[in-house]
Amino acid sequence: MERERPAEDDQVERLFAGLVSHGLIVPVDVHGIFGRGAVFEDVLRRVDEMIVRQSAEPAESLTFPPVIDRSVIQRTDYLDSFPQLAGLIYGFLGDHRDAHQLSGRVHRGEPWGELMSLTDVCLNPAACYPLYPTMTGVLPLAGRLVTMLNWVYRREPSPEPTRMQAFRVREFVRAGSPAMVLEWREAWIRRGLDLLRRLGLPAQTEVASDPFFGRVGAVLAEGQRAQQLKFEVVVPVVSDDHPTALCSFNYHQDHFGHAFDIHQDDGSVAHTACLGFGLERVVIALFRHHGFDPDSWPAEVRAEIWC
């Protein structure tokens, strides 16, 4: 007798399937990857600016690649709390003699990974990450404010078309005090549920945890919660029961400042947050909750983007 199939499964192939067959995203071989058609990135990028124009107060405005400074995820210790998330970057350090090994491997169909070296950069694995090496020293008496619009990569190759190997992130940094960074916070997580609810999303807020790895990564985790240092907006969009992820806020305190020297003027170590916005994920969820023809949408969602 044939095993029935999970609902969820179902959710996911007719969400991917209609995204593909109108044209908003391009399919390739490996999960987790897709091209993005012209609607869909017109879509996300009146997203990105409608999210811009939420800040109660100026941001500065950073643009990063999507590599980093190896070191940054070192100096963080991402390695110890997602090792399975890492993409870390090698390349070709060998002679002539190693490159005809190489070639010859690979023409054969023989593994050749060990021809390849470590290199000093790799691929961006938080929106945030590539902004705190550059806060090193003592900030501004009022702290700083900086967004940026990141790629971000990290290793979960999944069918399912919310979770991505590579994505962009509308994020926001805040750096200074802990009074001020919770008092920003609070308000970006209201100012979060707001922007989503009046793009006739079903949002709600949680209190959330990072994926921390193994048996040590489950008690990082529950003290993450206990702490409500993370919260989510989450949106049913492959599922009623398990709702995505579309933005999360994140109280660092003093994590960053430590590992790269950021002080306020008085001295004391400076506290961070961050909100991000995975921009994917929102566009994808407004194609599931609204249908995949943006013309065909409701006029209070329209006007919210194209306004």
Given for the second form:
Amino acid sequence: MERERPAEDDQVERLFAGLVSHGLIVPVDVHGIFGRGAVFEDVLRRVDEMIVRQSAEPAESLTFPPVIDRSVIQRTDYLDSFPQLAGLIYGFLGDHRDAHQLSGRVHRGEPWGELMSLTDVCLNPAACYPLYPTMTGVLPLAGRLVTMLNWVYRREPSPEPTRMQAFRVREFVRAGSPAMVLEWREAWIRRGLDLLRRLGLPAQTEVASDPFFGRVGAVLAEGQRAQQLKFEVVVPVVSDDHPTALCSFNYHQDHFGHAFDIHQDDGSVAHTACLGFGLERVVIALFRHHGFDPDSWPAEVRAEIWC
Amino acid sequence: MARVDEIRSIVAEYGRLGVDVGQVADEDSLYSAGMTSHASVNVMLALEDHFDVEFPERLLHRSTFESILNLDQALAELLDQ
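Take the protein just shown as the form predicted on its own and give its structure as the form predicted together with the partner chain.
What follows is the whole complex; the chain from before opens it.
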């Protein structure tokens, strides 16, 4: 996972301060969960609509809450791959004595976490995750294409404004045969690159890997790269050397098909791919490249967004 | 048991191959036989426990786990130290 180097700290601070001083974001005491102002939200909503318009074929639209069934992250190896990013939800399941103890500890400033218990939900770590358990069974002959706008959570607090703990992703998921899914992903990689370039962003595609945890993470990341399972469209935001991924395109092969018994019409295990645009990241990249006042953005960029 | 047979039995248990390990030659690709990257990590951790070794960073590559032969060579090097 990339970490800011001292040379990039100035860039990070300038960008964050600029976003704050123009009322685009509102800082809070914890990194990565700032508030969003009205102008920021207006740009985000319009960028989202622009992305949805790019879909060549009609997609079913679904919305899920930002919490999901905890068993989903257990069944998909998420806790093996990314235990450092997961956000579980704990609740108080004790009796009145435990409640009294909890209150006392909280007010005395003592640790109280052990008095809470794991619930059956967790924060959603990826926009597509809540969809797969709903696909169990046999897909239609032409497969399925679903789009969602979901909040996701990753526990990686950072002063860097594009590295948030909670953010929105415009996601598309394609399920079907390997050929169907791969062809769809290829078309979207080109479409995503074209879309960001039309917004005046110096976008490039690259083969990527996820931030797998620990020393074995290197093996998983290398496997992902060797098989070209993940592509990203990146744009320099706080660093030219380490551009920021604004969207990613992931081919899961039959990983989710196996985990949730999703089959094709011929009985074989379905393959899936997803793509996600990090909406806040696209918006922040626009402010970084075109200035903090959208009224002064290049006319052709404005025409794309305010069409 | 010869080392290569011990490796075979660990691959059979943790490699989640799509075929019987007996059908896989020492030099055959385990990935082609259905082993996923996640399964290769489980094989590695099981080998570390069994042989009481730790794979150093320079061996943490996909190719190290590509075949039973590669695993045997990696272990030969680690056990020799």
